Amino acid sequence: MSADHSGIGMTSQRTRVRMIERLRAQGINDEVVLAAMNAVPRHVFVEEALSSRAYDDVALPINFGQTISSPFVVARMSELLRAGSRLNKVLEVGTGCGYQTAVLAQLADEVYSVERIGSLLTRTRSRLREFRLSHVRLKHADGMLGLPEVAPFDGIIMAAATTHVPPSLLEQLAVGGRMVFPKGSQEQYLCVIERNEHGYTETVLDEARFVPMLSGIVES
């Protein structure tokens, strides 16, 4: 990545390397995903008061009632989305602070990300600009609607939990594509939907904990 965010102390490269070692121990074995996680400085995406915890395996608050997912969850969802192959065009539903977006930017040729909270997106847009990610496009929009104007996507990743996937998003998944998302309300699980020429298949995986997916857009 272009920007220099090497950091010192708890935000140093050494701390990031320890995070990668922990991810390996937790079962993340896609070396491309691990390299992407190593390339993106997580401390840049958390609130300054929490920077000492940036590389802990925990979700952290980022204001606006949102959270940055734990490193393991970001790595796990990225690994599931990639499934061992280079991604062409990816849609992220829920830009949040931009951490997952920056990781996806290491894994895909094109990344489109939508965020419903305008003020949050403004902050994230400014932060991501430092990294000069010319193949990333951010949009203030209702994630439940996706981005039909640039569909289909060979990967869709959702950063909020839903009890059912909106049909509009399913339609925007390319044949051969994969969607990774948390499903449920009280009890949540990571799920993968794969689309083939005959329809869709869904696989339920790990337990998860995400904020709920909401419709509509807000300015702040």
Ligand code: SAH
Second form
Amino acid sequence: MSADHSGIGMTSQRTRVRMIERLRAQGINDEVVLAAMNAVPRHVFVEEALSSRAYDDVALPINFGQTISSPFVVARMSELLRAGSRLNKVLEVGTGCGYQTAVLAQLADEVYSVERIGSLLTRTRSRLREFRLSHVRLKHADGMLGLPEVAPFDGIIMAAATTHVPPSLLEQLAVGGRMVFPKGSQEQYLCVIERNEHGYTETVLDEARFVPMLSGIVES
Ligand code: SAH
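Swap state to the form predicted together with the named molecule from the form predicted alone:
Let's see the whole complex now, leading with the same chain.
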């Protein structure tokens, strides 16, 4: 990925390689996902004071009470979403700092990402601009409603937990498509919903911890 982020330079490249080795050891084996995460400089997405921890396997605060998911969770969700093939059109609910968005940009032909907090999105928009990702569109919107104007999606990924998947998101999933999200509130699990011509199938996987999905949009 191009974008000159001087200062951390080579150190971050080496640290990133170590992060990839760790992800591999943790069971991530989709090489396309690993390559994508190797290409995206994660330290650019966290506050400067935390950049030395950017490649550690932890979730970190990103302002507005939100968190950037740990590298393992980003890798795991990306791997589940891809299920071994290139994605065409993807919807991400909860842009946050834009790290997962930048990873998705390596995995899909078109990425639409929506965020409900306006001022968080404004910052993320300018950060992502440096990467010149012309196939990524960000929108200040309530992701619970999806994006009917561009649906259907062959992948939907949610960065916030919900006990019930909003019906509009289920409708906007293409037949053959897959949705990955944290299900629950206090207790959460990563969940995959696949749509086939007969309906939907749900698989519940690893334990998870995400901020809750909230409805409506806010400016800050
Ligand atoms: N993938 C992000 C994770 C951010 S945390 C990252 O790497 O930074 C989850 C984000 O989901 C928060 O920014 C929160 O504001 C957003 N969110 C929660 N409910 C939402 C909704 N209904 N629509 C859009 N965004 C939502």
